[in-house]
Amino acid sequence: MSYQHIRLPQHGEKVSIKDGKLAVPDHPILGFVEGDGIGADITSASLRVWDAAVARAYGGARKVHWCELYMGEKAAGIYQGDYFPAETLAALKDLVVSIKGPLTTPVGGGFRSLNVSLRQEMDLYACVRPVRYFPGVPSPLRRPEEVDVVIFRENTEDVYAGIEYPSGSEDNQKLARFLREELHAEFFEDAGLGVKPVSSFASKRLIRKAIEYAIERGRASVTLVHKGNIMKFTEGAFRNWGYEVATEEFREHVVTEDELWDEHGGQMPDGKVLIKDRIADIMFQLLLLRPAEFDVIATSNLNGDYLSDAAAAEVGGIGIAPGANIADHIAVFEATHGTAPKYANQNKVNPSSLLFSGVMMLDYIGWREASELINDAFVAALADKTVTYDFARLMPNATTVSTSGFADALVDKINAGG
């Protein structure tokens, strides 16, 4: 494939799909979207840790070769005011595995959110978000230990679906008209209107990637949040589908709630996987109050946005949260938090979002000899005290660092073996 901006490095080999499963070559092409804001910052300093962990882990045996493509402010300055590029879009699903800094969203108005966007396009319907606490990583729990849980959220349907009407307009008034003339619907007039799609599709495919993610992990338990008691045929349908694919598709691998007691009297079969279900406003209370109760979750789009960065508050903030959008196959890999432009090209802020985020990532192409040098240079930095501003503040003795100068520490951590 030819592309008018975007260069592919001479060496490497392009990530493949073969027999319903990734083909990752020793020498892999993966891409990157730098970012807008402190995506140059962040983003430089993460390339440096990965490479350093891969070299280390595998010796030259392996290596990423990482080719650059482009969204966001940087791609509206190639690309003549195209945020979002054609070609970086079928780059995106050449390459199958990619990660992205943070890019800029309007709010209230402007162009719609790139990433939002490239979720729809792409069709990369689970949003992956694994919440972990690391030991030193300042927390407002008294047991941040016991915060370890995987979201997936599903990303295409809901309320982000973009089915809105603005107070006003022609097409609301039709709306309106219909709602309350056909279906004897009633709301204040001059409202705006949108429409929540939740598809058994949508639901059950984002369900199925969270159980199969939790019998290959060994989890004990995927909870399905709901807000099914009010909106029973969007939310209550989600947690319906989700025991459906549970007992239908995965019956020897998963025990429900319901048989757990009634069948089991309340003693976990070993090998097992419990589907349970809760609802979406107990469950904010449940992760402060009892988080070990918790391992992964599958939820819709607008509770899964919530419920993430609430619980990445619990062990650190956004800052240090990673996350991903998921197709079956094609993975784009992000910093999860906004651009921080008043921080731009400061080399100040925490990095970490988008360098798990890259953890994330090598797991996912298998190399998760290298990821796991990264987790430990990242404890054994936090043990020394050797960290950036926004943990410094929190931290009594520490060394406050530069962005760059984090990435050095975790790279020497790394070289030094942790």
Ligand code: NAP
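Residue numbers count along the first chain shown, from 1. Being a predicted model, the structure only gives us computed values, none of them experimental. The term rigid core refers to the most C-alpha atoms you can superpose between the two forms while keeping them within 1.5 Å. What changes on going to the form predicted in complex with the named molecule:
When two forms of a protein are overlaid on their rigid core, residues whose CA moves 2 Å or more are considered shifted, and Pro135 is not one of them between the two forms.
A movement of the C-alpha atom of Ala191 reaching 2 angstroms or beyond is seen between the two forms when the two forms are aligned on their rigid core. Relative to the superposed core, Tyr165 shifts its CA atom by 2 Å or more between the two forms.
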The other form holds:
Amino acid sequence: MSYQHIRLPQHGEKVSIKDGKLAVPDHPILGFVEGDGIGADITSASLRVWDAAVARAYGGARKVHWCELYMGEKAAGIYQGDYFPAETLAALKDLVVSIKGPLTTPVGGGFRSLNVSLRQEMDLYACVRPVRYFPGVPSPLRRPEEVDVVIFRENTEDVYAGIEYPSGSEDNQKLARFLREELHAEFFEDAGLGVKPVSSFASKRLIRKAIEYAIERGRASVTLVHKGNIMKFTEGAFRNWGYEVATEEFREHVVTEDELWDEHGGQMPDGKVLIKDRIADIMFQLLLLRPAEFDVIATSNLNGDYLSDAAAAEVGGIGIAPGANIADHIAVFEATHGTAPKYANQNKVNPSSLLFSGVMMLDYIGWREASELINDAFVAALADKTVTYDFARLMPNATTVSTSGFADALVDKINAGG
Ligand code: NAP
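We have the form predicted on its own; now please give the form predicted in complex with the named molecule.
Full complex below, order starting with the chain above.
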């Protein structure tokens, strides 16, 4: 494939998909999008740390060959005002695995959210957010070390379907008339109307991914989070489809919570994954009070939106929470915070959200030795209280360093062996 502005690196090979599995060469070409605002600062810092960890782990036998792709303001400068060029979309698909910084989204007008466009155009149906505690990170919890969950949030329907009709519009009136006259629905005059589609197809592929992840990683449970007591045919159906996928496709690997008590006397058999479900409102409370009971979580779009930010806040907030949007194989890893424009180009902010998204990416391509080195270096930097401003304001006697200074500290730790 030839590109107009994208330059593929001279060395390295593309990641591919063989027999339904990701095939990663030892010298893969991976894509990165710098992002807007603080994107340039956190990307250059993170690239140095990822490269140092890979070099240390594999001594040159493995190396990432980075290919810069353009979205957002940088793209607009290069592609005559186009914020999401077609060749970027093509390259994200072609390279299979990429990572991106944050992108600006104007509120109430302007262009459509680039992040939402990206997820839709590439059908990145699972938003995956691991939330775990690292010793030394400031946390409001008494036992933050009990938080270790991976949230799989459905990324294509529910509120993300965006089917809404404003109060007073012609379409709204048409729909209101149909609902009242044909379906005998009752609601106040002038209500804005929205449709919440939740399908078996989209629910099942998301839940399937969560269960596969739990089995592969030896995780203890998958919790289906829903509001099915009220929204029976959308949220409740999500729950029911979840149990269907679990028992029809993964029978040998799973035990449902009912089976746990009816057939196993409450004793979880070895090597199986427990499938349970919780109603969304109580889930927020449980995740705060008894986080140790949760492991992998699969949930619909809006629940997952709230839950992933709330969970992140328990262990350091959005400055550190990583994320990814994943289709069957194609994956775009991303910082979960925004562009923080007031800090742009000040070399000040915490690069950890993007950094840990890269750690997820290294895990995803199977390079766990490198990702572990970054985890260890991070814990060691925190033990030294060498942190960026956001953590420093929560930690007594910390040394505040810049974005690049934090990367330097991590690279030193990696090169020193942890
Ligand atoms: P934001 O950029 O996430 O920033 C909000 C605040 O969070 C910052 O002022 C800062 O807090 C803190 N923060 C964010 N990133 C940080 C980091 N790396 N290190 C330390 N602190 C960090 O949210 P926003 O101001 O609401 O949004 C700005 C723009 O980003 C908007 O255009 C929005 O649409 C876009 N956005 C993009 C994405 C994405 O691309 N995935 C996600 C969310 C928002 P303090 O001021 O307290 O230091």
